[in-house]
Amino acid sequence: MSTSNDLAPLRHTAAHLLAHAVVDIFGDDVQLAIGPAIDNGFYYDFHKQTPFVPEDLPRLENRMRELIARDLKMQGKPISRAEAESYYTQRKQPFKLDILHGIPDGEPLTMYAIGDFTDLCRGGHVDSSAAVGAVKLLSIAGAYWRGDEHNPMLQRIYGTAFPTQAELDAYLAHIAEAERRDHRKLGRELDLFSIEEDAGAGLIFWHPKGGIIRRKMEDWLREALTRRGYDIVFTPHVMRRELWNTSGHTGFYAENMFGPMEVEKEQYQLKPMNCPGHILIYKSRRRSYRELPVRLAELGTVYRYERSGVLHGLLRVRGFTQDDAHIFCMPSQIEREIEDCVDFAWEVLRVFGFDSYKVELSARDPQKPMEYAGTDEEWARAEGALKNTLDRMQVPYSYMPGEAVFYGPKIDVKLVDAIGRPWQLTTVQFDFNLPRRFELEYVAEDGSLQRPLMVHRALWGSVERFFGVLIEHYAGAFPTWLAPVQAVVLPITDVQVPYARTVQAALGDAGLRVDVDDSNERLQKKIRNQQLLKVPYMLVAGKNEVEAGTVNVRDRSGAQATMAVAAFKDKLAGEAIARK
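Just the structure of this chain, alone, in the form predicted alone, please.
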């Protein structure tokens, strides 16, 4: 399949064909805005007195196919600013005029024509409509002009295009699979979490089943943190605003923070990050080189004001828990600490069932050193430590100049899920800014006061985001060790219910999570219900099983076997311990 970069000219041309089709069908009722290619397709924004409805999409799509079949040539020609102004003024196109007025004087202007449609455009197209191949219009959404809520609301039609129908069909199948795995849909169906409007957007309520999974995730992480020499800490959710002034958050991060609150004539602020709290713990007493590195870890809940338009289930929220850690160390220790962070990331991937990943090393833009905190020497040392560690560990990575945060370079690990989508989760970041702002020190071996290096480290990014990724990766069918219900006993009739309860108790005594379905449904309906709930094992108990002290075991794949209760208990416990 072609890459998105290869497809950009094709999709840009498809956007022109969409606008062509809209004008053909709806004529003067439409004002045109903008139509770029995007990662997975294209869109075009329109203002229409009578709004588009979903039933319009097939009509527009058919018209686009007619235009593609005509093999229309894409032709561009220079145009003067006055000519362009006259062209769009006559056609009463205010958004096009707004675009024109935003182009600096002296910049060349080009009008591109395809068939009967002409548009002001910088270029980047295929030669003819026939090269567009296959198109599909996907959805209609609202979009403020220029992304400003004070501007008019437009309608955005999204679509995608590929050179061949086969490639388009494969992409649409991928989209359908992604929709089947959507964590918001599965979260409701499996009763894992909800977002309650009475409480507010972007705030997550963990239901009992989701809470079980979260507890298992966090239990594993705390054990791993302890094993790797981290100290687990807890810091307040709200702190004095002066602290955030010192950290710089009220300056460079203010728009993402909730507003201050007044307590006894002092201002306090909900924390958007955990790092200042960990710094205060480090700074609470004089530190010696003998106790470095200090590794402080916290499952710390933070609050950020995300605009409603970007909120998205568990993946973009306003209150979330970061698996945060901050490492304070000497320069001689830094590469060892970075290596342990990367190794920790590999352990997370293995334990939670991911076998593919991508790594990026984000460095500062060498042409703009003034935009970054820290000296040239500090940046060279930090970038060198990250690069040396990845090279020594033989980790393939992409070098990304200009992608560092202003306070230091970083390593990002993007895991790849079951259907090939990358997710940005793990990050290991240097920070030159906060140690300097908070005047952090340690007593070196020669008795002098030195400034420690500081590293931010998150593995999941946040509990919420990682949980959302897990739901989609497994399509809700969690491995046995994470499944909120690991097995359910299905008595065939009411006569077997007492035996089912006995089996449940025997497995429960071993720490296993087992339910009994004693409803009046027929057996096949019970099995179907549990399949929809994605329970790993269904244990059918009928007359024969009661007499023999066994259960008929059915797993999610449909495989069946009759087993003694004790044997099944050992099997299930083994999977839970092995995290399968």
Second form
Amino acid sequence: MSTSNDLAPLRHTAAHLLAHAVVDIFGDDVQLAIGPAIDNGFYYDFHKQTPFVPEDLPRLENRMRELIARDLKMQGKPISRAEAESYYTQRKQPFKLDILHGIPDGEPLTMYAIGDFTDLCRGGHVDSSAAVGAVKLLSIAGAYWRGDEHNPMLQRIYGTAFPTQAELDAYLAHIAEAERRDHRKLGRELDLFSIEEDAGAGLIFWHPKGGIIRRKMEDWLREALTRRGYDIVFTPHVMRRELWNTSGHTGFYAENMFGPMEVEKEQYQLKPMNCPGHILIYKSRRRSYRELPVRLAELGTVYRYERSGVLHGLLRVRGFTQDDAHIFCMPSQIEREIEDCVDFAWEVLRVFGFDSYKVELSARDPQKPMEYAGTDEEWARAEGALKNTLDRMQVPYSYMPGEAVFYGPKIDVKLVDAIGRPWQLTTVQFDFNLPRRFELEYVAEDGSLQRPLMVHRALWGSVERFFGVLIEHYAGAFPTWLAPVQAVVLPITDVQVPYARTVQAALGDAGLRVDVDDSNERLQKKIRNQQLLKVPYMLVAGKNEVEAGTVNVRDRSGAQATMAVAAFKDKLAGEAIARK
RNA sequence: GCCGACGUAGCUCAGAGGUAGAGCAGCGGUUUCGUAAACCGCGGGUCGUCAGUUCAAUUCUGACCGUCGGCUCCA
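Show the other one: the form predicted together with the RNA, since we just had the form predicted alone.
Complete assembly follows, chain above in first position.
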């Protein structure tokens, strides 16, 4: 299949055809803004007195198909700045004029014409409308001019285009698959979690089945943390606001914090981050170089104010638990620590069934050193440490200058899920800011006081978000070790219920999570119900099985095998231990 | 927060200015059944919340709460 890069010219042309269709149908009511190709298609922004309605999309789409069928040629013509200026002034197109004014003097300008539609455009088109092939308009949305909320709100129409209908259909099927996996839908259907209007937006309730999965995830994490030399800590959810003044969060992070609360005339603050808490533990006594690195880990629940419009299921919430850790170490130790963080990230990928990832190294913008905390030397050394580590581990990565946060450079790992979507979860960040603000130190070998390096690191990012990603990655069909119910015994008639109970007890004694479906339903219905709940194994128990002391095991794919109860117990326990 | 759409039973959804319906789920019963939906019956909604208009509102208007698609891809 073509990549989005190859498709950009085709989609850019499709955007022009969309604008053509909009002008055809709505005429002078619209002003044109901008219409680029994007990763999965294209959009065009318009300013229009009355908003587009969903019924407009098929009309516009049909019009676009007519234009495509006419095989219109795309023709570019150079134009002078003055000509462009008067062209758009005459036609009362303020956004086009704004674009024009943003183009540096001396750059050549081109007008691209296709059919009756002419647009100031940088170019990058296919030659004719016929090459656009198959189009589909997907949605209408509001978007600020130039993405700035102080600017007018425009009407954006999103669409996509492919050379052939078959490729378009494949893409639409992919979208449908993503909808099928939507963690919000599966979360309800599988009774994993909910968000309760009575409690407030962006706050997650973990139901018993979601709770089992979370506990299994956390059990694994705590084991891994311990194995890798982290110390697990717990810190308060509310701390004096003065602490957040010291850390600087009341300044640079104020936008994302819940408001202060007053207790006995003292201001307190719900924590948006765990770092100050860990720093207080570090500072609680004098530290020696002998005990470094200090690695403090916490499943730390934080609360952040997110604007109502950006909340999204488990992926964007207002209260969540970070799998957070802070590493305090000497410069000589830093590369080993970074390496372990990256290696830890690999372990996460492996354990949770991801086999693809991308790594980004975010550095500061060399043009604006003043906008960052920390000295040039610190930045050079930290970026060097990150680079060296990745190179030594032979990890391919993208170097992203200007993408670092103000307090230090970082490595981000984006994992790629079962249907190819990237998710940014793991982050490993240097912090030059907090050690200085809190005056962190340790006693060096020569007795002098030195400032430790501090690294923030999260693997899942947050338990909630990672859970959401896992639900979609597995499409709700969790591997045995995570599945809330690992097997369900299905007695065919009431007569087998006592036997089903003994099977349940035998497996339960081995620490396995097993239910019995003793409902008054036929076997077909029980199977259907459990299939919808995505239980890994169904154990059918009828007359034959009772007599033989076996169960007929049906897995989620529908495959069947009869085996002794003890044999199934070993199989299931083996999978649980192997985290399959 | 902003633009647009939406909010009717647990879920999916229909409906109309004169106080509501289906399927599934639930409950009761019949059936005792071999690998993705047996049959009969019953209960369940102050139609998101609060105001306003009206003889009358769940339906119209407004505010609020919440959900969904977007608001960083730059001629």
